[in-house]
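Only one chain is shown below, in structure tokens, and it's the form predicted on its own.
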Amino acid sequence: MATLRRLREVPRHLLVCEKSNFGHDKSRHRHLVETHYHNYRVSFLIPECGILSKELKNLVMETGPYYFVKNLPLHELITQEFINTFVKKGSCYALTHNTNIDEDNTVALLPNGKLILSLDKDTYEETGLQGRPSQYSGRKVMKFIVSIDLMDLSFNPNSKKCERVSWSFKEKKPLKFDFLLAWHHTGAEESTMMSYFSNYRIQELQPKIALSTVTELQCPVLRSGALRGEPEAACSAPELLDWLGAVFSRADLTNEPHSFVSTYCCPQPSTVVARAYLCTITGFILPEKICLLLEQLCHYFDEPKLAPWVTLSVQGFADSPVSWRENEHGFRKGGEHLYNFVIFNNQDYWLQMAVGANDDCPP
């Protein structure tokens, strides 16, 4: 009965909403984007728009590439050659593919050079590495978190710690995973992921892009200074986020009596726009690319537009071992960690950050 009762419980969710202006010195919009490392889907919605500008469309088409490597030994990510080639010369990202954070061993490489391992109890003990119990393990600890600083290993290649990590991954407990990898760098480097991992099964991939126009869309009325909404005058930030989820899911928002799929309808007050442009990008999308998209959407209002606001929504991988920065991420019943910007025509913005039950409060 206790198990059944737990299954029926609605898991805790956290939603943090804040407002600021892109021109403020203390605006933290860029920091929040840059520290949400592993992004699976990016969507933006532009009301009263039928065609994307050339600049925005070019950015959308240039969100790749990323790479998929099959059965890559973990020790390949701690070699001096890999660290010197990719970690030190740009921002390198990696995430295990088709692994479940609550059941399997998972690994993530962060752009600051931290390698984060989420290991089951048996694997953790077999590696012989030092870590800590997962904060979401409960009374019986079944998962452990190991953090390895690759920059520290690089600066001290002959240290006992470096030798122990190398021995663990090469001899004591060799681990292999399917990895998603991406590398952002500014220089014209000759070395590439494809050539570096040519001894393994590697594919270069491009994000999937879906572009569409929605006609006669009922949109909430928003006021940039009214984050909590105003009775009969403006909708709140949480109401907008619910509505966006329905729009991105292509749900029917008419709430017709014959509709048995969804009874959701647009929050009030609302207005109908003749058309709205919807773009969704799916893949392994780097924060640097998202920063460029956000900046371009801010410039959307450099010339007068009919739209009072646009939105940019970003979803993280449900099975990433971290959400923001090095905050431990769990799955439980949803695994969500996401954020959304509402960009107003006066350069004010709302920032909404949401996580599920097994997460710390967003930063």
Second form
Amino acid sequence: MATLRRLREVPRHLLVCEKSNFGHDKSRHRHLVETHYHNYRVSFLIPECGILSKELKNLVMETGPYYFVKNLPLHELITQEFINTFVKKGSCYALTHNTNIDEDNTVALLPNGKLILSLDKDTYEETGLQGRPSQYSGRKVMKFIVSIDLMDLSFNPNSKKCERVSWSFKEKKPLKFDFLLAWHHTGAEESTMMSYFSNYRIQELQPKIALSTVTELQCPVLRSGALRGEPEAACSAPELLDWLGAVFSRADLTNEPHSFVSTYCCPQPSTVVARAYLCTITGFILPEKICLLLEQLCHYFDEPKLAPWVTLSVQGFADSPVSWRENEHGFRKGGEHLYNFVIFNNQDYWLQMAVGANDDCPP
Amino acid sequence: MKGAGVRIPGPGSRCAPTPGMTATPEGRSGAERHETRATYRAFSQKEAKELEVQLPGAQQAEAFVRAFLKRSMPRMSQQACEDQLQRKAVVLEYFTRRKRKEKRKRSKGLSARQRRELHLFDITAEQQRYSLFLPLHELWKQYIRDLCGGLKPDTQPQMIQAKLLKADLHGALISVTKSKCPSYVGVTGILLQETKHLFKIITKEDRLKVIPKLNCVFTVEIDGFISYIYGSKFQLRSSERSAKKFKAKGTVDL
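Please supply the coordinates for the form predicted together with its partner chain, as a counterpart to the form predicted on its own shown previously.
Then the entire complex follows, led off by the chain already shown.
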């Protein structure tokens, strides 16, 4: 009985909506974008737009390369050389590829120098490093989180902690993973990552970009002041998110009775837009690039435009061990953690953050 | 007729004359008796007989016996009765300290508290040196080699496992491979003591480490054969372990 009930219940998800203005002092948009580390897909929608402006197009094309290394042993990430070359200069991001967060061991490197290991029980008992049990364990703890501060390790390279970590990674339990790496540097060094990991099979990859135009799109009417919508005048924020998802999955919004796929229809009140521009970038995308994209989209309204608003959505990796900052992220039934900006022409914005079941509330 | 009992005051340990105990018979009856007794004691029995010194009590006893015999056997003359008397001295009241039968006292042994107080099993600080115990380790290796009949590379691991289960592990080089507590992992050293729940190990840095057996997996290495010991199933004193039969279990989760 209890099992049946458990299988039937819908896992909880949270949607946090907030509104603010870009010009506001205490606006948190930069902070939230920068602390969402592992981004998988970025997409934006511009209604009433046929072609992208040049700046926007350049930005989209230059969302930087990311690197894929096969079978990289973990002790390479804690060497002094690596820390001094990449972690200290700029922001280095790393995530294991093709590991499921709820089953396998996952490793992530955050730009503040923290190496987060999400290990299963047997591996944790063998490595011998101090960690804590995962927040989302049931009666029996199956997952443990070990957090290693690389900045601390580089401070005193001869400390007991450093020796223990190196002993564990090199001799006790050498772990190897396929990593996705990305590095944002402010200096002039170019592609030193390729040369650094030349011993291992490293590939430089560019994010996939998909551009398209949609004609005759039904868009909901929004008012920037009313997050919850007004009964006959504007739609609410959750409705907008639903509609956005339907548009990007190319669902028909006509609500035809014989349609098998979806009976979703555009929330009312809505208008019909002649054209809309959709763009999707898929890959291991740096938060810094997303910041630039956001700024550029704000500047979209510097000249008067027909469009009342534009949206920018970012989705995170389902297998990342962290969502925002160092909040633990789990999979449960769909490890989503995403956020969506709705930018209005008066520099107001709406920010919606959604997380799945095994997640903390977004900041 | 058996000899009639004559009361003799105590065993004859008062034969030896004690010097300086001659008393003159004067005074009243009580004192007189007391003093004649003292006189009697002064002489040995032989001397007393010669001098015919007799205790008044003894005279009365003799008179009573004669009278009793005469009453009981009127036909026999006094002379005949006296011939029959064997005059054996029979001790009537004989008080000896009964020797208590030596009960087989089972040596209860010392309780754990007493053992701890006696510090019998403690290793003092100056003895905690790794180099001291290396010969012990060599001894143990030899012992295991003998036990398994020579460790060749092609010996069956099963056989070695079975032998190790019953073997004594004092002196083995043990290291912790897996443990629920991460700080125990990696501790390596020579096993000094094994109690029911613990292993006492001395590490290379001359530190005595006490490791509980529960929730740990230990590695014992001998000549290239590595065995894993699951501590949770090994919670026995080493003396009891040799007699215990271990059941085979699929996998053990810590």
